[in-house]
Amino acid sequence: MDRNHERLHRDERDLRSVGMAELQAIYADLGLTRAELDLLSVPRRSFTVSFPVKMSSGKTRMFTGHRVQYSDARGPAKGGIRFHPEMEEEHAAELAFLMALKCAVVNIPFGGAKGGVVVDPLQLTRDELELVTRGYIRAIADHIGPFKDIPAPDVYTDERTMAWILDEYERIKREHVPAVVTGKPPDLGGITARRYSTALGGAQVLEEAMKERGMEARGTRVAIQGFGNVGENVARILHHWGFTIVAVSDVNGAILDPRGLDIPALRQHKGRTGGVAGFPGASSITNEQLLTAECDVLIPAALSYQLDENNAGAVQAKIVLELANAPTTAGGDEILFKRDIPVIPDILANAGGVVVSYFEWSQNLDGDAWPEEKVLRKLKHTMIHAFNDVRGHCREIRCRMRTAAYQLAVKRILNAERLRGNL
């Protein structure tokens, strides 16, 4: 198996969240009724489609796609489309519910959805990927729309994929409907800031958490596991704000420089070599060593299940910012909580992407084009407000931030159902 395929299978495995298991304890703490539990336990809609695609060989191949709309009580369903050979309806349902929770945490008017096509995208040509995308959209076109379900990029889909989705949907509807999908190229109604919004939203809530501890950017040392889109962007942003980035890693290893890495030069180095290894002046360390390196802020921005009962006791950071999906196990979370190391949970920390997706949807509905300054200002307002909501609830019930975030989200979803007369 080559490196690209190793990455593809690792991406799917590491995106499997532990959040659903944690929710069982949340439900017990909230004392939910049987009716409330029943309402939360199953998606509102879930369907599987099969569609033919004529491949470049001239042969027709059948593909299977899934889409799960878990909740739409707070607004249209919202969630990504992924292309992956292990795409499963059950997994899509779990991720759709977690998306509903994430939207509720940051208090934007969306529910949760997820879906995609069972396919190995690395085995297809560009033209075949386009045909598969268009075939999938034709199969689900009646079930999506700006007031029904709004797709977005996910694993192995991107701006280009969203452009194909938009074009195919508009061909079917015979009208312009830019708000049907987010994460589009800016020239088709997308927002440039969407490309780094997850990292920026995380950086904004980190600043708020630091204020509580009397920490300032200058002199704060940061270690970042992962130097992909999110990790690289958060390194760029924090370096620009005056933070000292002492360690970063990618799939091939990690580097450390206690004096601080030159992030612009490192980004150039990555562009030339394809990775962070061998950066002049930095020492080579392992990804495991990065997690326990001497720093003030630790940012897992790559893989799931990295901080666990085996290494959480050795973490030296004062704050953990989860930009990856589920980077901390339940055992690791418990250890960090007992050590008074606050963990800003993924459901809040990496929500900047869906917040800016909401802005994109809003501007498309209005036929407007928001300047980037407006997007960034509103993102900061939304993320800080969400952080304060979670932190306030955390203090009120004296729990860790993860518990507070889940409780807030569940309460907001159930309240919307109650107002609709469903409870």
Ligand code: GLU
The other form holds:
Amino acid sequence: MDRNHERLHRDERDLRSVGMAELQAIYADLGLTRAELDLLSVPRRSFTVSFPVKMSSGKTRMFTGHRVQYSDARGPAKGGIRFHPEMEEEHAAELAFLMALKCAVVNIPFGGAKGGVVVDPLQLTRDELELVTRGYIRAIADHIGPFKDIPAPDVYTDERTMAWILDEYERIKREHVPAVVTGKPPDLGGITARRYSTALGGAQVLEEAMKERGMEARGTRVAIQGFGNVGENVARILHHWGFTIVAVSDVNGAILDPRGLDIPALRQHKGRTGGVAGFPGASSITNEQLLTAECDVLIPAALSYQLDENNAGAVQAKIVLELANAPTTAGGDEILFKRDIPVIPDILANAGGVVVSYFEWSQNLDGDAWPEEKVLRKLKHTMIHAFNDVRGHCREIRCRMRTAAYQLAVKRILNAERLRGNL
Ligand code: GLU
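Next up, the form predicted in complex with the ligand. The previous block was the form predicted on its own.
Below, the chain from earlier opens the complete complex, with every other chain and molecule after it.
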């Protein structure tokens, strides 16, 4: 666990360096005015709360939580809540800004937010976790709402956490408000496909990028770093579509089989053993070997800062699909660009989650329950549309996809500010 925390912490720091490096360049390229820069540089609202929780021992412990609403120019602020020992306000602000860019690039009517509680959830009992969730929501209840700020799952929070959030919020308001939070269990107004929508959205944009290069599923070899919610689902989906998954990893190990891994059997193996290591017939490799494995598509779906100047030169993939947040450093990105390896950037590649959150919010506001077919059709439409927008902008200004995605998002946010009379 400590190792996970260390890595997660590193994730967030690196997010900053990558995101901010990209933004500096974009600000220069777009020739933003001082007022525009100022407007983008600070979150609109940022809350820090402290609240007491009576622990199972009978003793009261104080907890600290944050919520940052970076931008709400395009709509209510939107973004996850994470439970993490290193969940500092500064990290929340950076992640909230990325959420604003993500929502803008896929053109859904939300701003960006992020928040969480400074806690190691693995050290708490189920009941304590519930009390912490409820205490946090009581503390921020005045600042969230279906037209203000809509939380969702993030690191170490899930459907069950969202159910507690919903229930606590509704107790406070004394009415039903299902659209206050997304990523809920389907029986409380959630959407089943939300569970795998980040992976599916990523697979859909990958398919588009492959079409441009005349590549097809059959014969395309994929290496996936991470076998959690996103990694496992993308492996399942791509395997089903006829791709050959040659390598996967999780926090305890990486495996390779150049003939292709049997993903349904691997998922069963994970169910039995808790991880991918030791899967019969596959060879054990290092994390570094996974990133530079012989493959056509590389999918970092775990941690930040994985592709850097030390290993980007050895990547053998023809396309990189960033399903993790900020898995490529600025230095790594530069090398991949020079080597002509296209990177489908995180704010586009992993936006499928928040897109389905948007559908959930809309169906809740309408008192509706969308059929799965409608969710999947609209997710695909939104992702492909966003991909085409980014590709079109790329061609226009002849730049890498990351730059185009950031530029499009920044322009859309600034345009909303302008229309509101804020610029
Ligand atoms: N936490 C997810 C993300 O970072 C989803 C946010 C949402 O659905 O609001 O994209």
